[in-house]
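The chain below stands alone and is given as structure tokens, in the form predicted alone.
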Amino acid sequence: MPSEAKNIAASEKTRSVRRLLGGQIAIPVLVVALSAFGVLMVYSASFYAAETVCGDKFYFMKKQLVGFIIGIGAMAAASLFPYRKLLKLKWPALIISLVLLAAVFIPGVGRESYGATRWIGLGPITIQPSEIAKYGFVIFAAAYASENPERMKKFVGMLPVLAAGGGICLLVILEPNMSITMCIGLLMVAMLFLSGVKIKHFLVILIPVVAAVPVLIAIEPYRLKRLYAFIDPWQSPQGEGYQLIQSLYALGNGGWLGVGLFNSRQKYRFLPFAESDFILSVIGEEFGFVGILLLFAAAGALIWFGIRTAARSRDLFGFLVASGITLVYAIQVVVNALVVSGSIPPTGLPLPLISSGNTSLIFTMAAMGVLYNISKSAKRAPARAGGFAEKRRAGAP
């Protein structure tokens, strides 16, 4: 009997490890760990500015902590909600996204900051609709494509997804917010590709999208200035090049192991948006290159589990939703890292789960709850059946 009990305990331990490696446990664990670290870093990056401007050094941290707590609840609820019921919400998800994006232009409703109107004000609460619209588009595109996969092979059949993505991009660029527009544009192209759109139709979309980028840059003088600042930030060290130079100072000062938690110098109002778009610079200064590597190892693991969940999904809808959620997170992580390091022109884009901003934090955590839900469903599928992606590669219907 003792031997049998040991075997049962060992078997249970093996199953727990398999669940972890299968993405069932790792997804929420990584999300909570990254978000908790984000709360800590928001405090570290903002306490001086918060005390100077707001008279409370915990001001930004308390807001982030509230978002973290609500986000945990949203992730838990999403992990319990049967994800296939989202199929019926494709039109509400799209309509709500468009309505919220349009609402920012209503006088008295939209909130302006630094020349951009990107937020809706509800008393003391502000909501950034573009953070919601990304996931609304994922639900719509995944549901539409999975209802009738064959129509996505026809140019006319894919037009609703194209129109939905284009409409969201148009409203976001009018705010203006080119960084989120670019992310949603990349997401739309990727979702169409994963939905089985033919290459010739795909190119018809991709070529105009690529051609539109320089046009969008050229029509706004401030974007051209940012481009020039990217090419040579020292041409305007007190102007458009200032933020990038201060970011590079922070990363350089961090060296290999950093100057220590709470010891960043650039956050003392040298580096603009230290708690939001450029929080990675503060992380690099305080934890060094090794700290950034560990952070991106955790982010990379979350992306890998998302890809694995999509590959093992039981159906096309699960595959597309898991892929879309993973893409939203991956695109923002990569773009934010490239901006902070000066690899691409500066643009305002937060580091998901880490940067200050409750709308982004809550909805990203909720989306990760859906991803976790899909991974559980994939795990319940018979082992011999394989995932949707595997069936697709094998040519199964």
The other form holds:
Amino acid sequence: MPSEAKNIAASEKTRSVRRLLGGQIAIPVLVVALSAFGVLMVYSASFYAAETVCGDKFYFMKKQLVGFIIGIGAMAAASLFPYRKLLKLKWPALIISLVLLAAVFIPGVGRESYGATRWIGLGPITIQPSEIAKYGFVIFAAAYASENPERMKKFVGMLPVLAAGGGICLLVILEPNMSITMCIGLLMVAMLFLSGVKIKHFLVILIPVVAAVPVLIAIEPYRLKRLYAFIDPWQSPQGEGYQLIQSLYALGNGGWLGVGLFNSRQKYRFLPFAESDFILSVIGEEFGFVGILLLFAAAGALIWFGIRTAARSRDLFGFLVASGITLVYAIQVVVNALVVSGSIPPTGLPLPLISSGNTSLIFTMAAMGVLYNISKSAKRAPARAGGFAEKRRAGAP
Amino acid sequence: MLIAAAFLFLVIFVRFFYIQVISGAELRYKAIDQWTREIPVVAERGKILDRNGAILAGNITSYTVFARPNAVKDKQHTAHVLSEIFSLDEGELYEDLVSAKVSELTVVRRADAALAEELAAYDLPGVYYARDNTRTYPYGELLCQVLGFTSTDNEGLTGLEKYYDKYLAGMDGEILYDTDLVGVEIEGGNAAYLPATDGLNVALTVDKDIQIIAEEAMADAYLTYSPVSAQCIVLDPSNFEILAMVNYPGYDLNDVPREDTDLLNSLTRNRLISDIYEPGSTFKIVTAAANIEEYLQGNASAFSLSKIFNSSRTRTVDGTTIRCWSNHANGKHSNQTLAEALNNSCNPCFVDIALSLGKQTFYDYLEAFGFGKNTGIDFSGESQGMLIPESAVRDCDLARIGFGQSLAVSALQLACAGAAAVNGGYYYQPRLVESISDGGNIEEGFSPVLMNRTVSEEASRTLASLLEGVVANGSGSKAYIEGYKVGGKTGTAQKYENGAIASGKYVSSFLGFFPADDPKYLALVIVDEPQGAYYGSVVAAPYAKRIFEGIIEVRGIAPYE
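Since the structure above is the form predicted alone, I would like to see how the form predicted together with the partner chain looks, so please show that one next.
After this comes the whole thing, all chains and molecules, with the earlier chain placed first.
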């Protein structure tokens, strides 16, 4: 083959690779990589406690593996499912979310743990409806806003979105689950903002939400205690400050490079929820600051591709769904990291894709499949043609 | 959104960097404490030996058994096994294991090694045993107030056990091993062994054989005269090494009466060092020594050995009349030289000496002979005695001090003064401990420490021969041993109670030594409040003789040619 032709073939090849990446193949790749790492870390963080408490050191790992496999299936399915069809699922998504959240309060169905009823038990399967409701809300809000973008500019027009978000928040706070409530609240505010709600209308909802936080804290005394514990955990190392101190011990023990996979000391039942809400502490202990840096580089990349997908989406619905999914992920990652590092008061929130918990894992992976599907139909070469977002920002009515 | 996300990520990175890299070492240090549990490795307490290596205080290896309720798997079985082996209440033990109020439970302390071996065979999870030591005193009561005893944690509480605790104690070690939150050992975890450093052995100057002889003698005196106590100190005048110290009655060191505090205080008190008494006539040794030395140095106010003292029974000083204990009737205590004054223990002669030498000179000697200050013996609770300050002393006080009244001394002070008077005039620091060793190598050896000179060799020889005369021809005759040059001086002092003479209460004493021309053994015998007889010559001197005879026998000392 002449060398020129070879070059052309080569550049064709690069372009096709680029196109594939342009379709944000990186999203499923990162999701699978992160989730697989999650399965490994769930095992590492839980094998001792699992063996001591359940007699099976693979207890949490097996569950997580099941979630991982189902999650891959869900993600594959979602990535093949044309996302526009989700528009029609606006009401089912919202209603299923609300029904599942309400079902938590039905005696015999709701599963209580650590003083909160956050799960639905169906035989051996437990589902955490709040993990589903987050995405249900994203679909509803995106569909509602994109059907008729103009109505979002009116106060009355945006009220259904507000009501849906408020309803979900109310049901979640009743579980009670403060952290997920705050995440959904943040998500709602962000979704409204992105759907073009006017600033003054925006403030009408933002102010009560901000004002509600201190009230919610004051209602439950344990939240206040947690707040104190956050301010000075060493005041009550065996009480409220315990969890945070244990997390700090784990991170401190990790140092630069960590103590190595499986070598965490803190997972020997010192660190509560080592396999779920505080799995990041174990990762920090076993892989050190460098490991945390790499993990967040991966998470950051995923968020970056999510934002890019949103920015390049063809339509408002795609833009809003992609933004919503990315937001759900980003908010949780950031809040979890801030909690684990003692930067904000401790609250129970899993690290998505990594922490033990099947509902969260499966639905996050499914949502990432949707995100990938959106990216596939996105416009290429955004710098020249510009995606939907650029057009909007450029002043298109 | 991008900028916000980037900013948040930056905050997170800074935060993690601060925790993991900057505070890492500090946090890890704090955490180590919770990651490990330890089993103590008890150091073996050093032995206390006599000067010939006989063990006076030793240890029996025992085992302390712990349980960590959280780590105990089968609580019922564990409670059953433990209660069977150590004869404990099974129900109570089971309760303790189940309730888990404490993370660590001491099941039994100081169990026999055989029982611990039996336990080891069961290999119960959550049950640990650690080597411990039980202090044991092979001779029971022997030297009890000097040796002292230890607490249940092997810490020296009294006597030499306390004084030399830092050498005897050693350093406990521990076995650290990795555990989980509730103390369950981690499989494949690290175990760090920090070995214990055993305590050092302390070798005494005391001779067990002489101590036994002295204790038997004091026990006999106690039986015969029913005193408050019978005490005796035996030391080597050539270096002030204590050879024996007896305070009778004593107590069994292996069965200390810890419950009765008053009794314990009384029985554990080393009266020879801590208590003071008015010495009476034994103190005349010091007065005589001062006079002889001053005379040899040409002091005109001192009396020559041939000077005849006034035979009157009384002396009037500062308007008070001082009488001799003897009535001086029928030619008793008449025309005495110093030798005869010592033989008769005639008080007025010593009044004359003290007054003649004068306050300043006499106090110089009191100082040189160590009165009114600590001897510096290696033992806690030493008393300085009571001595009227030179600036405040009146002639009538000085006159009485001359024959051993108006001052109080500890037995140790008097024994040392006596030794320093007859050994050539050398005052050493008295010692109970000869050396400290780690079994093989001497870590610290103590050699005699000369504090000061008291009198010259010549004055000392002269005095010793006069005191030999006291035993050969005078009041000390009951300490006489045929073929051996025993010197000595008796003492009989009335006791004071609340500032007045307590009638019928005496302290009878005898300070003896031999061989008089080169003293190697000095014994001070004190019988406090004897019943029946009370003269030191009768009550105390025979026991000094008994002790010397015993020493002659065990040391195989041949009579002089």
